[in-house]
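The chain that follows stands alone, in the form predicted alone, written as structure tokens.
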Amino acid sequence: MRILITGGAGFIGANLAREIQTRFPSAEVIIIDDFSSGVSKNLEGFKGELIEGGVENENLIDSLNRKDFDVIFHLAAITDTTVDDREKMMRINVDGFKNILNLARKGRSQVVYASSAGVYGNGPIPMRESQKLSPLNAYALSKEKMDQMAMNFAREAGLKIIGLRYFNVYGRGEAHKGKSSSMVWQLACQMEQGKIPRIFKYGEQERDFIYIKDVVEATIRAMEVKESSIVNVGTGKKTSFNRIIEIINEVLGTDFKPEYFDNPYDFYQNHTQADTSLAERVLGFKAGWSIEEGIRDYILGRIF
């Protein structure tokens, strides 16, 4: 089996690459990453081929035509939701995805790609795949366009394409993401350093936080899906930022109280919560880590 992972030096990609090599030791795994957001440290222990470059580079993608991939996991993207350069966002996220789809068509490869809960904006919760989409920023808009392109391409080219709308992922390998890292990571870092955790007023924002180990499991299961589809990857539960601080306090044995400040973003998602019924039916996936268990495993692993 030959597998291509784009964005393989990034948070989800690197975790996925390691797990695939553990589960499928005979698989040939190739990673593409331009290291604009991924880091080489994430690839420690990776035994496959690494190609440095961006998926928006048509010549680079065309050079892969000599290889027939059984599965392409497409995770490469600009993931910073505060980037307001729409042209750049569309070139890398949307045009890059088009290049990957064309590569898949030539090799008759299955495609599993990263979509996002960001496409729902501040829509009603629990968020269902069939509801009206309301992207609030350039990143979310690019993911909406990718979803549309994927399903059109699947019908026209007869390919199996699975889109995974990841909710709020946290866990090992996200440290390099800076301000784009999860609130779990950002708050834990502050509190481990003895700093007062700072969150937007008044900490009542809620997220469907899902642990990276569950995300990798769902992503691998997507290889077995029989028909093209787009599904949520979340826990189906929401947790407030205030509660995250409480859990981290419990793990660290501290008693920090949050400092609240004004939210400067007018495109902010205040609440996310996945409807997971389609994922359970299509992927056979249900998150196994509670937020309490996930944070404890993450922090006590001291992977900071």
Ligand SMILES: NC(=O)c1ccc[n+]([C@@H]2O[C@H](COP(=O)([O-])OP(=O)(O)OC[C@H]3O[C@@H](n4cnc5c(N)ncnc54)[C@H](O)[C@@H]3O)[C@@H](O)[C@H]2O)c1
Given for the second form:
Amino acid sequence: MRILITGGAGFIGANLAREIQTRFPSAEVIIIDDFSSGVSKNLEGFKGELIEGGVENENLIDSLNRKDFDVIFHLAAITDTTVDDREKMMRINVDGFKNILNLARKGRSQVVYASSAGVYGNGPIPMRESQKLSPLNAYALSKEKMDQMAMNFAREAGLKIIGLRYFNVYGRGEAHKGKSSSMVWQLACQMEQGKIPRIFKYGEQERDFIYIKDVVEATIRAMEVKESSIVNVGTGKKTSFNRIIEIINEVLGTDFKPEYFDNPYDFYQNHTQADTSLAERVLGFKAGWSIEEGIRDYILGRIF
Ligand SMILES: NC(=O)c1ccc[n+]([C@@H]2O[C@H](COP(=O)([O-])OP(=O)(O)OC[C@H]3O[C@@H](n4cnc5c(N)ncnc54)[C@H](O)[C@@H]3O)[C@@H](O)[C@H]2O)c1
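Okay, that's the form predicted alone, but what's the structure of the form predicted in complex with this ligand?
Every chain and every other molecule in the complex is listed next, the one we just looked at coming first.
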């Protein structure tokens, strides 16, 4: 089996690559990454081939054509949701994806790609795949366009394409993301360093936080899906930022109270929560890690 992982030096991509090499030791795994956000440290222990370059480079992607990948996991993207350069966002996220879809058409490869819960904006919760989308920023808009393109392409080219709308992923290997890393990581770092955790007023924002181990499981399961589809990858539960601080306090044995400050963003998602019924049906996936267990495993796994 030959597998391509784009964005494989990133948070989810590197965890996925590691797990694929463990589960399918004879698979040939190739990573392509331009290291615009990912870091080589994430690839320690990776035994496959690494191609350094951008997915928006049509010639580069086309040159991979001879490889005939069985599966392409497409995770490469601008992942900083505060980037408001729409032209750049579309070039990397949407045009880059188009190159990958063309590669998949030539090799008759199955595609599993990362969409995002960002497409739901401040829509009603629990968020269903079929509900009206309301992307609040250029990043979310690019993911909505990728979803549309993927399903059109699947129909026209007769390819199997699975889109995964990841909710808020946290876990080992996200440190390089800085301000785009999960609130779990950001708060745990502050508290571990003895600093008062700072969150937007009044910490009541809620996220469907999903642990990286569950995300990797769902992503690998997508290889077995029979028909093209777009599914949520979340836990179905939401947790407030205040509660995250409480859980980290419990794990660290500390007693920090949050300091609140004004939210500078006017395009902020205040609540996310996945409806997980389609994922249960299509992927046979239900998240196994509760937020309490996930944070404990993350922190006690010596992440800092
Ligand atoms: N982490 C989350 O909570 C979350 C939530 C929803 C969706 N996603 C999606 O999952 C995917 C992976 O995200 P992540 O959290 O691992 O972020 P990440 O930034 O760690 O990973 C993205 C990787 O893609 C690489 N990359 C960026 N532009 C590239 C390009 N033009 N060509 C090649 N490589 C490029 C980066 O260097 C990085 O290694 C992304 O598509 C992201 O939009 C993530």
